[in-house]
Each structure stands twice: as C-alpha cells, then as structure tokens.
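Next comes just one chain, in structure tokens: the form predicted alone.
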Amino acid sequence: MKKIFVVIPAYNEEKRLPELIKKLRTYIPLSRMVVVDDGSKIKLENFLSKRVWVARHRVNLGKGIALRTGCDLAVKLGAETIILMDGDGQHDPGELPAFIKKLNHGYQVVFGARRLDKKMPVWRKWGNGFLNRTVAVLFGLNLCDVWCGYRAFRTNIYKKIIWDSSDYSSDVEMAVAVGLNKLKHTEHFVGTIYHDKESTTGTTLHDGLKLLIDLLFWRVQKI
C-alpha cells in the first residue's frame, strides 16, 4: 500500500471533505492522500490532518489543472498507482480494494462506472449514454461511464494520458488518450451519493455541450 496515492481535487468541500478522508483512512494512509484545494473560499487545510498532503492554488483553475497538480505531486511523492476520486463524498471509499484488485491483474487503467439507478438525475442519464456512444465512434473506446471521475491507474503511464482541459472535460480527455494509445484497461461499477440540488459540485448541461465540440477538436487534431 505504500506506493499507493489518492489525488482529490476539492473546492470549498469544507464540510464533506474531512468525512471523505475519515472513510479513506479504512484503506490508505494519510500520509498517502494528496488534496488539491483549488482556491476554497476557506482553506481546506483547516479541515484536516497535517498528515495530509494539501496543495492548494490561490484562486480557482479548474478541476483539471487541481488533477495535474495533485498527481503531479504523488508522483513526485513515488506513488507507482494514483487512484482520482472527487471531494464532495460521491465516491465511496469501500471500492477501493477493487480497483487495486483488477489493477494487479494487468490492467493499467481501471475506470470507475456509475451504475443507472434511480438516484441519478435523468438529464446525467441520457446525457452519459449520449457522450458514451460519441466516445466509441470516434476514439474506440466502450465504455458504460466515460465521464465517471472515479479512476485509478499506473503511473508509468501518467505521461501518455496527461490532459490539457482545465475543467471536467479533463476525466473524458484522458479516457480519449487511453483509447488512442490502446493501454488495456477495464471499469468498476461503483455505487454514487448524490447530495442536494444547491451542490457547488458536479457537471451541467453546459459542460456536457462544451465536451461535445471538445472531442469533435480532439478527433481532428488525430486525423
């Protein structure tokens, strides 16, 4: 386990964020958790164990830029696996033996996928099936859940997936490179929390029509 990272990106998740890290200490140490509080309104280090790795920037950047930052770190820290997971408690830390399990059967990507219950807003439902056939016609890729941020893999591979997008398209451009550089990997149905409507987290429709004119760029920058 020691050369295991979790990377959290979070911004102003003052409140479900200690209770993440009280759930992740099940499976990781603290000395192992990497935060990236991405210009919280109040410093997310106030809120944790100094055993935590924080590193913050001063104003907000984006998901993507807090995903670089934070495995940016953990690399430099000598993780050798980096498992992504959201700070706003959606993600349930139990699953994280499975991914280390299908990660030491020789995949060098494990994908998170949210599974279609009743909880999932509609509009995530069909906007997810929307995107997930878009990404297999243009790169290859099949998968059930593209824009799940719940992940792990490899760090030798960090290099050949590393992003550009600064927002939440970051999750599906790196799925994009996995499928152009054909690196094997598989999913994980995960279950999902979803908190209330007044969120300060989460995709919306306009991201999801952002994404969309994002890959048709990524799929003629390959042609």
Contents of the next structure:
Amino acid sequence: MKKIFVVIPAYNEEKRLPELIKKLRTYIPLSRMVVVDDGSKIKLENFLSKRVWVARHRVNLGKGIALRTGCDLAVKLGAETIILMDGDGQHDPGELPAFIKKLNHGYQVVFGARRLDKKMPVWRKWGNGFLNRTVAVLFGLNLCDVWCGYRAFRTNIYKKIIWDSSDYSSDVEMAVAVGLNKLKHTEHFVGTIYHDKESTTGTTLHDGLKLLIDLLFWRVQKI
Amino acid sequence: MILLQLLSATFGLYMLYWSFLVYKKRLIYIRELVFWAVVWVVFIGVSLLPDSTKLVLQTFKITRTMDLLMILSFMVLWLVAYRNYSDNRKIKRKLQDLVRQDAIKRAMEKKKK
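Could the form predicted in complex with the partner chain be shown next, to go alongside the form predicted alone?
The complete assembly is shown below, putting the previous chain first.
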C-alpha cells in the first residue's frame, strides 16, 4: 500500500479538529496526519495527540499557503499519496477508503464533489454551478464541484499542480492545473456537513468575484 | 500667484529635506536620494520660475505650466504606486516562504525530541 498522508489546514478549529482527528484514526494512523495550524489564536497542538504532525504558521497566511506547507511536509516525510481535508469537520472521514480505491484504479487525482442536496445553502449551489461551468468553458475540465477541498492525489504530480493562491481559490487553481496538464482524474461524491448557515470562515461573494478574475488571468497566462 | 509660488517652493524644500532625512536613516539608497532631489529641485525651480518651462511647453504642445506639472506628477505617482505594488508582492512572497519553512522545520524538530 502506498504511503498515505492526510493534510488538514486549520485556523481556530480547536473545537472541531479533535473530533475530526478522532474519526480519522479509524482509517489512518495518527503519524500519517499532518495538521497545519495557520496561526490560530490558541495553539492547535494543545488539543491534539503528540503523534500527529503539527506545523504551525506564526502568522495567518490563508488556506492555500497552509495546504502547501502541509503537502511539503508530507512529501518530506515520504508521502506517496496525499489526501486533503478541511479542518472544520465538513468532510466525512468515512469517504477516505473510496478516495484511495479510486487512486488505486490508476487515477492521479480524485476530486471530492459535494452532493447538491437540500442541506447545501442555495447561494452556494448557484455560485458553485456558475463556477463549474466557467471552469469547464475556459479549461475543458468537467467537474461537478471544483471548489470542494476534499481531494486526493499522487505526490509524483505535486510539482505539476502546485498553486500560488493563498486563499480558498487554491482549490480551483489546483483543479485548473490538473486540466491543463491533462492528468488522469475522476470525482467522488461526498456528503457534507454544514455547521452554520452564515459561516464567515467559508467563501463569500467577494471571493467568488475575485476567483472569476483569477480564472481569466490563468486562462490568459497558460495560452 | 506669488503666494502660491512661495507655498509650492516651501513644500518642495521641505520634501527635499525629508528625502535627505530618509536617506540619513538609511531607508533609501543614494541613487534614490539623487532621483528625489532632482524631482524636488525641478519642482522648486518650476514653482519659482514658471516661464522656464516655455520650451518644454512648446515642444509638447502643452498650454500651461500647471498642466505640465500635473502630467509629470501623475507619471511619478504611477511609478511609485507600481514600485509599492511590486515590493509588496516581493515581501509577501518572502514572508510566506519564511513562515512556511519555519513551520516545517519546527514540526520536524519537535518530533525528533
């Protein structure tokens, strides 16, 4: 079995992260978990087992940069497969084996895709739909949920998909790189747990507009 | 008009002095001091002797000295804005690299202990 690491960026998630780690233990050993504490007010390592790898940013740099730190550390530790999850417990660890199974079928990247069920806020459904279609038109990448942070990839393609974005758009930038490099990819539908309807830690309309500009910029840049 | 000229010249003199202070604190290089000194000396000169720009005004078909000053001011402002933008990006990138490397290094050291 390939050496699998889970990378979890987290910011001020001292309440939800320990629960997530506890659930993850069923599927993956603690020593294969990398948590990136992105400058949380209270150190997250105080709430986690000493066996979990915790890389702490001294200042908050954003999800994209935290993901890079986590992936770099995992690669240094010899990871052959990296699974990315959000630290707020939105992603169900129970889906992890399905991601690994799909990678074992020869895919280089497996994207998580949230089911468009009633639990998903309406504005997110519309925003995601519009974004997915824009990515499909600009990059020929037909994904159902390009913004889902739950995904897995083989580390031998890490350098090809490395991202510059420091915020939530890093998920999209990564997907765009997969499309441009024509990497073998698939999707896996996942259930999502929404903790609050008016979460301020997630993406906003402003993020969406900024991302649209980024998409156009990436398209022009990669011609 | 004379009052406005005097005000402009005083402002230019003050900015010249400020540029020198900033240089003394080693916040800018000598070449930057020279650039700003030239900018402010020209500014003072044009403020006190508006007719000295006649040749330039005729060459570039600009009606008034004030218009010339505005054009030059915008050029300098754009230059400074762009310089600030690129420097900001550079510093941001360096800070990110530094924080990331530090985080990885400390995570690995903690495990060794």
